[in-house]
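Coming up is one lone chain in structure tokens, specifically the form predicted alone.
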Amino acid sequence: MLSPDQVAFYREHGYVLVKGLLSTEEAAAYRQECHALITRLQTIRDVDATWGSARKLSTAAVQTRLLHCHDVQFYAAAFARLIVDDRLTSAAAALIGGPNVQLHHTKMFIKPPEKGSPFPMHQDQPYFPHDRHSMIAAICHFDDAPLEKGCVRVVPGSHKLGPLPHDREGGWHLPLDRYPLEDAVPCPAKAGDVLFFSYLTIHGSGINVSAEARTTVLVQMRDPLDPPSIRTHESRGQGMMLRGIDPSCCTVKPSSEAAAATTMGGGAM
């Protein structure tokens, strides 16, 4: 799926944005389950996912929102397919470096029109570190993000210099005085794009100031052979294989006693 240029660039920039991965045609049917699904959760619950951090870029006159669900392969088969789609685990696959590709967690994220809550500059890496750092996301976008919805900004080449002190208030967010969203760089995407990055690229995105809603899809994976460093955030569709197999599952023999009980087990068949 992803050319050798694309693939260099992603190891020295930490980022590509894959265009034209799922057609408009897709992107469009993915944005319609989306705002279908959070019609249908807003009203049991409350969906709203704005940072503490994030209020502190709000305006009195502008009150920012965020809405959110996780685990959406859950909620509608549209994204259990979305996330075993070839082309989106080919070029997950290519990045991360080896045929297997696990799942970590999904999140639907919704920008509201006007009033979209940004993210501070932050790593993903503090919310769920791994011992190898092989964790990487995929932004998929169901409608157009340029600037003004609130795109995506990354720190180039910052997922060299590893896991940094983030503030813990609010949310995980590195100091807003030192990492300011304006000096990030823009990843403007279309319906159908793509962005991959490195769990340790520092990365965050502005308010929607636009008359549209900005809907992604992150889906979140990892190399199964590197374990997380601590048990934290925790899904009920982690360790879901979405490409090749789970080697780790047979690394360690089991005794014979297992085994006995194993194949003596009972059971209707």
Ligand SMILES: O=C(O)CCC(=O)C(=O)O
The other form holds:
Amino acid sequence: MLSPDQVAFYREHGYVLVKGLLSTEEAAAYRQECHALITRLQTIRDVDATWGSARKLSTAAVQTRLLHCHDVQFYAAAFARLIVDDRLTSAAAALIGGPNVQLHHTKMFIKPPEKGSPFPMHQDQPYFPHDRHSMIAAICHFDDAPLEKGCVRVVPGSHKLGPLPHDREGGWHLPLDRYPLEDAVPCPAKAGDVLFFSYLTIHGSGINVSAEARTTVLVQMRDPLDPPSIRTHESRGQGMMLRGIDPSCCTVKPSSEAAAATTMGGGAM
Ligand SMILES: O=C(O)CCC(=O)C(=O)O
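Output block for the form predicted in complex with the ligand, input the form predicted alone:
Next comes the full complex, and the chain you just saw is listed first.
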């Protein structure tokens, strides 16, 4: 469980880095799962997810890469255990501010050594807007992420600005000249640390120029009573309850469409 100080820090700054949420042994085991998964996937498809806009942040002549997989819990059971881990979901519940935590999606990122792609500064909100802005991300670190590995950077307090206009080209991002990565606060992390932040918190990350990969899984979660404002970014597994219950299934009289979705295990997207 998070301390009241950690929750207060999150409310004020829009993020909180929870040290040692996982043990170093657990982090090492998840790291192995991630690298084994990407090795399997690379044999069948292109796994690079570098944003078009990120290319503009690369100063080196070398083309950066970002190895990626969405919804990792469908690929290895270890990740299914991670997303219902009581330590993760109790922290998420404290930050969301209710007893219930619902999955939106997960994504694994491996920033390869020496050329791991950056993320331009952005809010996550434009990707999947929700009415009440309860959405949070938890970035689980499976190896150390110092500054030179392209650790996540945040703009403290930016969650209070509400949704900001973003450029859409090359991935939703804030204007590169007005939001330089270097101006944001770096959040260097150790293996086992988890960085939580609001989907309104401006964040990004630099290039991994170190000799080691940076390995993370991001879990995006919300209050089940916070409906999506538009139908977008839907994915397999969305709506799964990670903690508590989904009260929305019993609060409205189901229309025939909603009843059909419930029967198919669809639930709220
Ligand atoms: O993992 C990172 O460095 C940042 C990820 C991120 O910003 C995102 O997925 O929205």
